[in-house]
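Okay, so here's just one chain, in structure tokens, the form predicted alone.
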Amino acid sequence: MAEPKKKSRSEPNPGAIVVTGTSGFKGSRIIKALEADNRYPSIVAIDARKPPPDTRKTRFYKLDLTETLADVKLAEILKNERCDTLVHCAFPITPPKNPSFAHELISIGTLYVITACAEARVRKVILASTTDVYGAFPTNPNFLQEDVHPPKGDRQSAFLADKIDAEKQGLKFAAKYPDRVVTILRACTILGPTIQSYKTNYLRRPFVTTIMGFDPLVQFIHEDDLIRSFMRTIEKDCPGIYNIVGDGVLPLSRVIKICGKMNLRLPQMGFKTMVQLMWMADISPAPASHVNFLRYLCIADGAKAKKDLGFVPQFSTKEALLSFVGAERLREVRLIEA
């Protein structure tokens, strides 16, 4: 009698998959993912607004991370639904205006996901971070690695702060639990042809402002590839952190002129004090808390993710922004929706 086949690990599981943030972009782009791979017949998407209508095989369910008790009534859903691997991407990409809406969503929502994994015995989650967490400084190195160069972008941005303390519940999570596996994807910027946010906001203005003096190296991630690494890990147990980077870096003087804006260099002095009150007059994309990153540098290394996940970008740094500003053209001559 033949033995039964042995399951391998880099099979994916029968349970359900289970995604939060499924109205914004990365959960909804993981959902579509899900819904196109016959391997995943038990998709469960979790938002307090409904997904895209188009899904087939996906069951949603309403719930505020915001809201009181978010974490009893998420244990419930993850416990009915068998939940296997939760993939946790209610983050907003950008920094919202109102810092306790930011820090009740991003660190407290993230505290109620773990509470409710721990509570519904889930196996795997995934968190969706960014490598802006290492935060922007003179002192960096070259290439910032997971393991080496711990996240310090909490002495520059609330925001940042936010996002590391979630990723500081993971890994609290990791260590209580050993049987569990937890990964974290730290992505670079992400551009293509459909990503919104306050990167791309940026390099849509007609005078692109930028810091006399300073030139800071950029890497950037590709939409598609970003959703690749996402379903390696669903597919691939694989604990730890990992930087998702394109190959590749560019000067951001580059980046402008590749994107046919002007370069409007600015001194130093004031710089910030000007951004902030843009950005309270809804003029500027992001807070003055994010101005070091128009100054210093902030690269990271992508080997890790490359040999422990087999990750390998199929757009380098400098293809996804071809990709992203052939998009924009297009726009432009109405080919294809603003």
Given for the second form:
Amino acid sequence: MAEPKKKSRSEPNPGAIVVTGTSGFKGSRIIKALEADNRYPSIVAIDARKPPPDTRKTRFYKLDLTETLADVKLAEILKNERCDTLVHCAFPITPPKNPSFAHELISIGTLYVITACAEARVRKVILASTTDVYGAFPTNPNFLQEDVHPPKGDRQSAFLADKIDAEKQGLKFAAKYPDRVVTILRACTILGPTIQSYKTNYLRRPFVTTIMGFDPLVQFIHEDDLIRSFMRTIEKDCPGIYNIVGDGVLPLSRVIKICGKMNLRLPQMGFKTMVQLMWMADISPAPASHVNFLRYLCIADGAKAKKDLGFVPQFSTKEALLSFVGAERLREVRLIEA
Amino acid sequence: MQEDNTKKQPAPLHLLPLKSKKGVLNLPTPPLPKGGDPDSPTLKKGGQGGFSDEKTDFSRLAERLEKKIGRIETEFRDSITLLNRDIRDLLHQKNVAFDEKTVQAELNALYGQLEARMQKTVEELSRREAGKREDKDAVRVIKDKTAQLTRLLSLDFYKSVLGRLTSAEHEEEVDPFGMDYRLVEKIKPLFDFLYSKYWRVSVTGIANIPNEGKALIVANHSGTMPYDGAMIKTAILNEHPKRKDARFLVEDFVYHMPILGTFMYRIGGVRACPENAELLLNAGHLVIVFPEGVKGIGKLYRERYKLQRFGRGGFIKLCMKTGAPLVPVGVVGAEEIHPIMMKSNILAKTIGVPYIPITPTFPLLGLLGCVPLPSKWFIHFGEPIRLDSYGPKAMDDELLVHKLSEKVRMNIQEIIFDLLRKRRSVWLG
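What I would like now is the form predicted in complex with the partner chain, since the data block earlier showed the form predicted alone; can you produce it?
And the full complex, kicking off with our chain again.
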């Protein structure tokens, strides 16, 4: 009991911002943005792997969310640090090969984080999610809205089911403690000069496989815009779910054309089986449950984020794509490091 | 003269190195203190060394030239790497990632620099050489070498990046609902042919469509294949002086299918659901709906021109919510293009379509049976019905909605009967 008192005296602002999953893309970029901002004197990074590089005011705790009693340990850390805001982005961007690990990390890990937050009286919890949780269906309206259309995911995708489960836990927490702020940011496909995910891997291959006769619309968000949206939620209290998307849409075929790749159109029959086999053989970037995203529409409406969050993306879908493609080409000629 | 002027404008980047001598960049030629222009005959005067002397050891001269060119080459390489670093820094700092215009400007500047520097060096070199020996051959060799050098340093990387980026720039975008204006332009002649030559559509009451703002166009559905939506769209495009923005809502089942679903999106169709229709109306579009749905296009020939049940009145709720006027439309003639004798539902279920029609021509003549028959069409746009006086709250009153929906149905049925009364022949009108 004595220790936290000492700490509170030394710290002028007791509200620390805790970021989980700081070795991942989102976490590391958020830490970087927080480091650069003088309004946040106290930052805590939590990850199972290496600490974020060259940080001044960030304190790092090594914690694996999949281990037992992770919630107790996390609650202790949050209490000691007098955590005010927790940004939970310890999620894999790419569906992992090991489904049980994915379940442990996404679903159970979020459960631990939420219980620790409840215990340590964290005022604000921000969860990172994706618009993929809506699922791609032919019956989707052209613009999916947060409060109207429930996330349906995909019947076969355990990855998306876990994501939806994580969101549900966040919403349950919000319902149980009305004085806390829970924000869920559903970002669409992230593109930019540095991001690495299964979707960029898909666009990086020389032959991009699509399904014959289908050409769904896709939308992208630039990675800087994504981090900006997180910073916006940290500084402003906005409970609820928000779609974070770039303006405009592009047909998949045009995306591939802009990337300068060859569009390999394969018949629908047997495509899923082929993708599943390739996924098992480590060739395909995603399991077969993601094939529907090559077939049907999954476009989210960013109007609510613009209205309530005041978040206006600075890059449109096409600009985000061009920035990714440009960086790829510079990487090709080794003008920027991989 | 004008052509000459245009030629002197900065050429596209990848062309620059090939015509370095023509003064493509309009660089002011620096005044030459001694020798003057290397090409000019004045050079011969300023020379000191004898011409005959040099011919003997011309190989030595060539060697020296080679060395000098090598030096220029390394200098150029250095400057290019410097500029590369600048560009890279720019990309890293600003995180602008890749803006074609800035990169293009940057590269143009780079080329300007390179060109200027090269010209300067060449001139200096040639001046020096000419000052010593007034050797025309030497000047020619230098010129050849520089031309070669510029070709060598033509920066295929920049060329390829620019080439690919400009190709990206030309990529057309689609509108948020997936309509491709280029494709629509491309297939418009076909629709125009069907409209004016094949079905000879005669349109009345086009003035009932408001000149601006949103409106919901409610029509009867018929014809096995949904040509009627395309023809109403074409009618508005061709006949109405001010409206060009008609979009139509398309049945769900189309979007399950390959090719057809994507095609519908690209020519301006949108999946029929209240959210989409509301977004379109709020954006001020004309929206064409067929409340009969699949029941309308799939009815048998003996049931022709009998309107089916109008869904669940979603279109009425839509008008109440958005305040859009409702324009009833009757289409006559579309029922005869594919007269359905029978329907096969069992086979259809396995393919995933609502029904497979059996017409006098269809399975019998194979693909030829898909050609619609050339009946004469009539389209009449009725008086607009305003529902905004009910307000958005009336949406919950299901009875009222059903009553209004029935009223609209009767209205369209009246229009159709009127048109049928006037029509004397199916094929000639």
